[in-house]
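Coming up is one lone chain in structure tokens, specifically the form predicted alone.
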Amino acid sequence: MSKILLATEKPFAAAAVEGIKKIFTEAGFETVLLEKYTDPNDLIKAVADVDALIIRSDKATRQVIEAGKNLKIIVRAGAGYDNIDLVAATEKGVVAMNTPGQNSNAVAELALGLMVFMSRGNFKGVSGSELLGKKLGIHAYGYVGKNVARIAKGFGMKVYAFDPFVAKEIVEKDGVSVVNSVEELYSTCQYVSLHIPATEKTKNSINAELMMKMPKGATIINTARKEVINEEDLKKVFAERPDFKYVSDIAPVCHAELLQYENRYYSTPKKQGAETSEANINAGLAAANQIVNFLKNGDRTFQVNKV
């Protein structure tokens, strides 16, 4: 019988849990839960004989990895998947998926909602400014792009888009701009939404450059990765620029320096992008059933390393 360790320091939510359970008692599978763990050896520990990993935000560090004699697929519950050791699971011969798509309504919501928060100046009673006619660039359109790009839409927003990797008549279909340059992006928009991956390319890729060349009243809205974000260049242009805001949910490391920047800067207590019941469920149900469809049928769609 596979045994299946679901590992989450921050747990899913309990219909998440039995929906996952059920789908693997329904495949002849064990369900092994470690939840609320403090101790990184704890799933150094629980990874040892088990054949597959469901992690949320939780490390699946090479010494993970390495523990799991039996381990033959991780899968992240999320889109990102920044936590998972990739070279250390390819040498192995692990399997590592994601689940895209899942999250994208609950994170593309937050980010709409970040932004009314910023225009708004910060609901502290304030005078602010509207949405409507604002034009919002999007850095990568993806899942996530894509739902901010419908919901913006409904705000009256003119919606602009930059994605090398993605058709240009498929943004067009959505009534989405293309534009054919990061600067231009970035120098057309007042708004510009993240949603781009943390990997070598694009870790500190948004640098001052690019944050400067934004018109008068410039706002960026992160709910992708902090790396992405330079942060000596994100402090430079904050000290440079009184009209630029900075919005997120995942707080920089210079989270503590840009506080000075009341009204300009936010960032919430914890990354919750993808903190909705819906998006939890959603993302622990796929999660389950690719790990059934992979050990039953070698079904490897949403693979992201190579093995």
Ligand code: 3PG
The other form holds:
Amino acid sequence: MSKILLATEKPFAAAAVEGIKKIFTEAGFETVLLEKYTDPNDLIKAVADVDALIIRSDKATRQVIEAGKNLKIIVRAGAGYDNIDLVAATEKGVVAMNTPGQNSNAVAELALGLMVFMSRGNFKGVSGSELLGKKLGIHAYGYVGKNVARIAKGFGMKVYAFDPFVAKEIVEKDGVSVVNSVEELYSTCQYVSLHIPATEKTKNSINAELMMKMPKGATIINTARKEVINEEDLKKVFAERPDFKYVSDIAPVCHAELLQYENRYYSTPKKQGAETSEANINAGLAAANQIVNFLKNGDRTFQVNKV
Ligand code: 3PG
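Requested next: the structure of the form predicted together with 3-phosphoglyceric acid (3PG) (the form predicted alone having been shown above).
First the chain shown before, then all remaining chains and molecules of the complex.
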């Protein structure tokens, strides 16, 4: 009987866990649960005899992958798979997948919520400003970016996007204006919402040059990854621009140093973009179905490494 480990340091909603177990029971598989663990060694131990692994932001390091003697597939129930050591997975012949699009609405709703929070003076009852008519730049037009555009248009924002990997026509069909460079996006838009993955190319790529280009009242919303912001530059920009705001769902390393910029800086206490029961169910069940389809039929849709 195939054994599947659901390892979530940040557990899914109970309904998602039940749904995942049901899918595996019907497939004749056994589900093993490892939730709220704090020691990475617990994951290393738990993966030892399983055939498949579902994770969220949990780290599938080389050590984890090598400890999984029977491991055939890892599914990141979510979008970003920078937490999987893809080189190690490929070397060990382990298939890695994500579940694109499944939690994107949840993240997009949070991005807009954070935007409102910042524009309305952190809900402290002071006079703020409205989003209507303001320019929003979407940095990377994937599933989350597309949902952010849809909701922002409901607020009456003017939406722009930059994504060299998505055809102009696809973006324009959504009523979103395409800009030709990342510099143009930042110099055009007062609000910029980040949706780029954390890769060797994108890490530290949001630098002072881009941040300083933004128009008055500049606000960057980060529901992507903390690593994409150049933190030394972020601190510099905060010190130089009294109008600059940064709101994040993933606290930067320099969080404590930014707390002095009350009302201009905010980070959620714990990453919560995908923390809705709907997103948990969508991503969790998709991950479970992908594992069943792979183990039973060899289906490799959504594979992100080359094995
Ligand atoms: C993702 O990449 O899907 C999001 O960042 C959500 O991550 P989480 O599952 O750890 O909440």
